[in-house]
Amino acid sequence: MSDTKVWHEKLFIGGQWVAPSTDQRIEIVSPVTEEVLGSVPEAATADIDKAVAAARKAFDEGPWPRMSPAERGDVMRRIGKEVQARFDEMIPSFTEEIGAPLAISQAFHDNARKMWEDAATLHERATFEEDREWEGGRGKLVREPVGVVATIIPWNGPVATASLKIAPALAAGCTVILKPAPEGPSSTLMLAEALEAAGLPEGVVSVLPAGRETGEYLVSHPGVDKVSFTGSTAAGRKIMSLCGDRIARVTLELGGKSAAIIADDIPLDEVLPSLAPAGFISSGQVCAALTRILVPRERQQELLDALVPIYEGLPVGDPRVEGTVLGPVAAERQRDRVESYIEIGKEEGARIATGGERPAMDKGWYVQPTIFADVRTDMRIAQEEIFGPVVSVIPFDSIDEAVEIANGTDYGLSGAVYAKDTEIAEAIARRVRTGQIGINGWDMCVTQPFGGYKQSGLGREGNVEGLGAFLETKLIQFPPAG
């Protein structure tokens, strides 16, 4: 990828590739050698405008909403093997533009696999349609798509993120308008190549890489029926708030600040293999990451003790090269974020257990994973997602103040718990205000149903309950019988 300086020339629109109303391109700034890797074209408002009305017609008129759910499962399953087909594309070109590790950008294209594949069996759980009986009367209860989708996803995991939105929403029979994040553009161009080669009628999907304005005019646009979000807190209210303006439906996948609670009675060699990447994974940015431990107060140093040295020896580095397992944060903007949090902690004073400062790298926006201890819950550490490789560990006294300070943000997005006893460990993840929690391991599993509490966000992704969320409900009353 990085052999050339421009890796597209225009855009794909309701399924053809097409010149872009402007000149106006997108430059990728390598966050490991800080240089500019490429550019693609930037959407502009005169682009989304025809990507809607491809869409509209394309719902409105076209054959995919009035396919079979099962017809659309089929072109699902080869869109799943368009993306795999793919891979040896897509996954060194999110590793060069974001610096996620090879084999945590393998991870996330797999899942993006998981994805489509699953799309494809949807049909086979939901029930699109069903018999309704009550006292005098009878009827149809039918599912139908909701119509044009708006899905703007963040530069984290762009075709795992965008898998995650556009399949279900295709499975649904919806139409819909991809609009990844400046940051992270050319594999989501890659997946608009899959998608294309899968054979999806006219108009069906478009990929329009752009920035906030344009993003803010999609999510205007009057032929726009639903949006789904992915990405900041900020960002989601104000989304919410221009659908609102509409009553435009949306789903909403926002922040996190998820908690790991170890209890008294669990070897700390059962806990640290899924907890300790949990909150570094991805340079830490990863939504449902597990930046919060809570360990019992007597524990505090038994968990330092055994936590620092698997932090100090992680291999930091180069992302393209095998073995590395941490590399730059995606951007400058966002080292600048996580510094200035590392300096809060230390005036709020918490205490550096770990890390703290940039690794001895000549260029690249890394940060060194860091572990504040003795975190209070009132300190802004404690409270607000950083998006970096920071945890901070939190002291309690009982059970109860565990779940407690796990419940004490605005954020509810995952979790997990670790005990020996597993049915004390339920006990404590059904107190746990949050989308999805594990015990004794941390995962993100994206075909079961994902989002949070709270201001983590509104509705589902994944699985029957992702795919309801681009389904309207209609109920058609029949004359009575005889």
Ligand code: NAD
The other form holds:
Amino acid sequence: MSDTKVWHEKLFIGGQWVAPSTDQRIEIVSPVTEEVLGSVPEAATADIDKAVAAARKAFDEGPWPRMSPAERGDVMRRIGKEVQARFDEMIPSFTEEIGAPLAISQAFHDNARKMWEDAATLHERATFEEDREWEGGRGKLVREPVGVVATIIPWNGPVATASLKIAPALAAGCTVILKPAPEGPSSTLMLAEALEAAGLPEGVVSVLPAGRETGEYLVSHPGVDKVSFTGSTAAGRKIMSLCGDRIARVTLELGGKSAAIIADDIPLDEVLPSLAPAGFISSGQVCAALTRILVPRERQQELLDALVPIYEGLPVGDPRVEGTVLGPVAAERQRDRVESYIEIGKEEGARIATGGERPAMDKGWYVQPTIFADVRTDMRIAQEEIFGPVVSVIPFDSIDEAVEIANGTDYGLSGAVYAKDTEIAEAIARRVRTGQIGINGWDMCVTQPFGGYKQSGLGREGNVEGLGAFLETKLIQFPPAG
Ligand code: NAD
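Take the protein just shown as the form predicted on its own and give its structure as the form predicted together with the ligand.
Zooming out: every chain and molecule, the one shown earlier first.
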């Protein structure tokens, strides 16, 4: 470890850099070189206790929840500027640790900026108080911050995912503890520096990188009122059950297996510019990726003739080099997982149209971008989230069947419908049970409500709907008139 970088000696607890309770450190390994890049301190349960106590005190007694929403909005604006001021450090650091190409890292961080800017004006759109009248009575409906919030995020876009939670939580007047994943936590410590520089009152935010067990301790903590989690459906299920023990509020943003439905009338050159990258972006490690492509049976070969050359021409390589479109997947276990699904797909009888191997690289956790054709909806590769650059092309015989296939998984996060007639496309989109769906395009729109149907999650993030996840509603009843 002597020639590697020590990013931080301390943890960010209650707005201050504090010596950790143990000397445990998280080693960060490069997915490109497979060498240790450096380390950050690992939080333990005693650090969680300190952070929850600080957040509790700041919520119960401090100024933050008592400031006006507009005053908090000004702080949000300052945080956004401080975050953006650190892009030169954050963007390459995320690329180095996770292997996402620089352009992707830039786009993720730009999303983070948008979330802070959006949070700065949320109070102008949200209703924190309103008069209510009913038969025989009148009163006030007030929306109050839910309390101490624990946020847990994965590694695939940490600053953006953290901002999507912390910005509305702070705008609501909550206090927050962030637990980033042990893979690639450095940029979240840079986010902590930005929060510190913007000047939040004592106790309001903590950032504690740690693993799963410490995460369970945090979500089970009696001092935590609300949990906002992004990650796998398996972990979400566990976290929801832990929250259930004490009826803690919970928002879940989980996995996906999103479908693109291509109608029979639309030329492929109107489809592929958005469809193709939506399958392999960030090596497929995006929850909303379009990993199932549903195509009329008679158009499958036409689609493959157009899509395979795109996949085969992708610049795969070092994500730190400008122009690279596909880097490695983030971790060795992630590559093992993707490769095991490629084997499963072959055994299930799907046909590899391209990819399926490791590219010729000396080092790094690379997987060739892979297209399976002739996939049936009952196959595991059509049902389970792979989280790698692997898409399944599923032929269908009617739009009704396509809708049934699109709805035929446990997930419902994103999707797309491609049809020449946008009215027909909208009618199809309305039948797909999913949180966001594009017409003749695909986008993860994070400044509008984002979240999942079914096992893709619970609740919404983004905009006033996301703010609502951090508010409780109280009716104050006035005494009867005279
Ligand atoms: P993961 O669920 O293994 O881990 C995510 C985070 O949860 C990490 O910080 C981890 O330490 C923590 N964690 C895991 N188990 C926990 C437990 N029992 N208690 C408390 N904390 C726990 O997921 P991952 O492999 O890091 O990330 C990939 C997954 O995240 C994919 O399924 C992807 O679809 C999902 N994801 C969803 C969204 C969304 O908005 N819906 C966004 C990004 C990623």
